[in-house]
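What follows is a single chain, given as structure tokens, in the form predicted alone.
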Amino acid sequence: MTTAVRSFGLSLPDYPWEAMAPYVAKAAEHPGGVVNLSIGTPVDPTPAVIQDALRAAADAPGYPTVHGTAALREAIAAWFARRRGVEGLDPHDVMPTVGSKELVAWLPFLLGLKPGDVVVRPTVAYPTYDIGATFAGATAVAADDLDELDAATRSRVRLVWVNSPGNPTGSVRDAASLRKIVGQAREVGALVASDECYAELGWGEWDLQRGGEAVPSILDPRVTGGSHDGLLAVYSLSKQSNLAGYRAAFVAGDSAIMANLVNSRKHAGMIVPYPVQEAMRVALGDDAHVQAQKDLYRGRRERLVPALESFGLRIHESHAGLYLWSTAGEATWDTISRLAERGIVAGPGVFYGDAGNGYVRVALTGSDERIDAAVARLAETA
């Protein structure tokens, strides 16, 4: 008698991305080769500094620690009081994490979410956080602020995610929006937190190094109103220091969901290797490699944004990050397969909600000279 087998695996969308293919080959038919601005991974080199702490640390025979080290969790609080105009930030209220991905992934799942919990996200918004909803049983809603939902949904509200700036909109959340949203979220007992992995990469108002003011954190003190009760920011190193191989990150907040993150990882075996810990605490110590990279970004921005718009492309937001989000008042697959026959790779902004239709986003990461490639491209008549 045969026994029949039963099915196996959490039953989820499939990955979008599988779907650029047909545009992709089409680009790839262009004579000077795709230029691919659609994924966003880093193209530059990673820093000799960062090379070479993670060469010092190769001989880490021993298992790391969950929590991180003490020196890197040190360098990491330095950063926030230098970098993020956050004082005062714990050591312990710190993790480092493998990448930021697989804590957005599976953060609703550690916070132990179930089925008739919600998760907000925003409107316009990385797919990874209705995963994570997903793995936990919750309920993903789209909302950028909490008052477009209804009493009953409201109620069930357990976690919000904030997105600034945002991926793939560009958009910057100033202080008193998030102090907004952060007041909102306490009201109803959710907790906030807020991805926040392009925040060196401010342009325009937003631009430090031009005159503008800085990205502001969660838990910056004119948003926490002096306690980081409820809220975690979480941060990576991939597109400011060239991580993205490296799968460096990190998060911190309120001390006791942190003290639950740190246990519930110990058991999952959830942990950053060791010479990645160091290379992590060496890059956190050194903004010069950060403003050079930051320095390459803009002038590929400067370019790609006029370049964009005389193709017929408007640019919205995009006020930090890595992304331009686009549109030519079309149908996304149509501004997409446009792009392919320049031999030009770009995001489809369906990937990222019902909203995103009729946008695309093109990403700031590719080499000079690709970058130089698409900007000759979209010159040409048609």
Ligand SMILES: Cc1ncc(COP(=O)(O)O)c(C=O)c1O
Second form
Amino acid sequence: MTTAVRSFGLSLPDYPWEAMAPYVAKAAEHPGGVVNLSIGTPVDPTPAVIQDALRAAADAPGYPTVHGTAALREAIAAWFARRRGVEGLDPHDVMPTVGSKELVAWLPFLLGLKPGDVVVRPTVAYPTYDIGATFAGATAVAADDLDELDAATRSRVRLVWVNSPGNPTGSVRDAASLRKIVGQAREVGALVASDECYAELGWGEWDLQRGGEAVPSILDPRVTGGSHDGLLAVYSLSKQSNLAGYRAAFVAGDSAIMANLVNSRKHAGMIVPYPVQEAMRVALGDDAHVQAQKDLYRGRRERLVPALESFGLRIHESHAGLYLWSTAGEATWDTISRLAERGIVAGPGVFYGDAGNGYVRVALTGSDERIDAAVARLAETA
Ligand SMILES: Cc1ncc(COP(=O)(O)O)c(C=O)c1O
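Show the other one: the form predicted in complex with the named molecule, since we just had the form predicted alone.
Zooming out: every chain and molecule, the one shown earlier first.
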């Protein structure tokens, strides 16, 4: 191969999860088998009602619609009204996406961001926000408030990622906090994209089914000041409906930007398959399975929290979502190693930015049997 050919390819960092292999191997030596709580991949079955919808739409000889079927877009608008307090969303301002990860990675490029532009992402964050900035040649900057930026950087901000409930920390922004960052972004002419994929999984004061408040969307009227200008909400059915394998997600918001995104996608593809569009439509109309799944996670969380605490971890934030953001007050890898000795794999906080050092992320995505095994092992004296 010539040197010129070797120079092809993006210079992305190695995929960080490869670094976990030795700890997974260590944990697998446990006689009771590994309990892998490192990745937030759903383990419970895809609800039958959704599987049936997928099967019923299996005859799909023609190309699917990029913009989404009218029925799906109406289901998304109805879901926003019913579940997120966002009334009157125009089904035109909605588009299904092949998963959220794909949208997160490609959005800066699709928005036409360029070298010199700044993408702001949360201080401790899902790593794909940085990758998306890199794809567009833009610069990712970590901040939770635009006041943290110097004036020169602030003037270059074109896109602000908000992630509430957050991965990995489980922090939740209330309506006032969202309104503040929207105001700051509008002041500098930047767009706010809000990744809300854990919105249905609020705990404590955000647990709607236990007397709490619903996690607010960026499109909530308390946040928007009555206009969706410059705002995009990104949502995924992976977590709420155990649909990670279907790649079922959507984006909604600013009318002009949505029209531009739909047009770009007509040229570029990345179309959501018709059977998946149908599965999404049915899933978004059925709240019962979301409730049942949330109850499973609540049970696992209630068992894991005291067990992790008895092991010497303190749980920070974790007000919503699928993770317990935990620290033992030591370096991340020391905790990862001690957990691996008990046959438990957790996610290293350092994968989410420098501010994640000292933390591990423990996912609730284990079967009840595996969670109970973890709880028993955490209680053992060393
Ligand atoms: C914050 C955040 N955004 C997006 C995603 C991706 O979800 P999807 O399955 O829709 O690609 C995840 C998945 O873990 C996530 O944690």
